[in-house]
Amino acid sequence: MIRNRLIINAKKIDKFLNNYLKKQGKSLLINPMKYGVISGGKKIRSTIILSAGKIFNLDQKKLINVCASVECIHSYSLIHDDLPCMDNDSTRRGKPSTHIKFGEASAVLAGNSLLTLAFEIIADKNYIIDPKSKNEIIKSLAFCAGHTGIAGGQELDLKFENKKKSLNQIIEMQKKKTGKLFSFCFYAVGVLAKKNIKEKKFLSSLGEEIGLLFQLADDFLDVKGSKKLVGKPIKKDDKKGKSTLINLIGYEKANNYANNLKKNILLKLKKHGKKANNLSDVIEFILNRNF
């Protein structure tokens, strides 16, 4: 069952991150960093990586560093997104946001530290993959995390508030804000599986589409989810004037768009046969989840 798999995978990544941080020198930022990355969260991106790895028969040991680095990037972005200067959210994953718990300055520094930790985890000498692949993964992660990816998407999200934007503008913003990190998940798997440029581009594009699906599902939860299950405030997109497909074309049409996107993604996975079953289960879960 997908929920059990998510829990098992999350525990694996949490254990890896805990052990990794234990080996490092102590600092006052360790606690807010752990609070942001280890405490809670489905770590669905890690399950995506592990499921995609199954398609190409990759050993989980080759993927665990990539999973951990992705969770660091994702958590850094959440810590910063919750800050008063951005989305100003006081709750995350069913508990106080990092800046509420530790203060704004510590939250900024903890987020920055998780961002840099992600690259350290990939570059680690104990992560034994060939240097060319390691460099390619690091470069891709930088591209997806910075101004061409998550950070640029968040900037657009803030600038689009209370403004009339087109369907394509909203989709492109969401592909940056959420899709790029999913894109990296698949691209990194392609690199480790020694795929050619064409296949890596296909995987990268597929990941971006899955990321868009995830963001759409998140928007639906904001409208019809419960704060207790979602673990963060709901019905905030409309209050803040966020540019979403729901606000532009309505809930039903946005839902139809998401379902068509899901069908296209599943169709693309069919060529991999039974090896893609785990990944297909994750895709189904993303759109149908209630938390």
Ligand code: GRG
Given for the second form:
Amino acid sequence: MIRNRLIINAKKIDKFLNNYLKKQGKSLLINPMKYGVISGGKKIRSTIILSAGKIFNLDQKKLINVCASVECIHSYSLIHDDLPCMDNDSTRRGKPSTHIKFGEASAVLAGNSLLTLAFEIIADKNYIIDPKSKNEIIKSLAFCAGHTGIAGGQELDLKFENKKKSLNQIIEMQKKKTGKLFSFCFYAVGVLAKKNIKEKKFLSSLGEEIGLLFQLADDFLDVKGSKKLVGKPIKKDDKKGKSTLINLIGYEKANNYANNLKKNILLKLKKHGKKANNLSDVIEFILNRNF
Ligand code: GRG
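Could you drop in the structure for the form predicted in complex with geranylgeranyl diphosphate? We only have the form predicted on its own so far.
Up next: the whole complex, starting with the chain shown before.
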């Protein structure tokens, strides 16, 4: 079952990150970094990477570094997203946000350190893949994490608050803010599976669509979810004047949009037959989840 797979994969990635951090020099930031990235969160991006890798019969061992790296970037983005200068949230994953627990300065620095750790994990000499692929993965990670990716999307999200934005503007913002990291997950799998540029582009845009679906589901949880299950405050988007599809066209229409998107994604996976079953299960989970 998908929930069991999520738990098993999250444990695998937590173990990798714990071991990785143990081998590093000591620093005052290790605790807030661990607090932000280990033992918390669904680690769904890792399950997506491992499920996409199955389609191309990739060895899990070659994917673990990519998973850990993505989880570092994701956790860094959440730590910074919760800061008072951004979304100002004091709860995350059912516990106090990193800046509440360790203070703002340490949260900023722990977030920065997780961002750089992500690149270190891919560049590591013990991560043995051919150098050209490694370089391509690092380049794509930078593109998806920075101003052309999640950081740029976050800037748009904040600038769109209390403004009337069009459907296309909202979709493009969400594709950057959330979609680009999912896009990286699929691109990296394409690189490791030695796919050609056309196939890698197809995988990237599929990832971006899955990321958009994930963000839409997150918006639905903000309206209809349970604070306890989601592990963070709900009903904030409306209060903060966030530009979401729900605020623009209403819950029902946004829900139809998401269901159509899901159908299209599943259709695109059909060509891979049974090998894509695991990934299809994750896609179904994304829209049905309550956490
Ligand atoms: C560059 C200063 C600076 C900050 C960057 C990039 C960024 C801040 C924030 C990212 C924006 C963001 C938080 C997008 C939301 C994505 C989303 C739906 C997060 C929740 O993801 P889950 O449900 O979380 O996978 P868990 O807790 O399960 O890991």
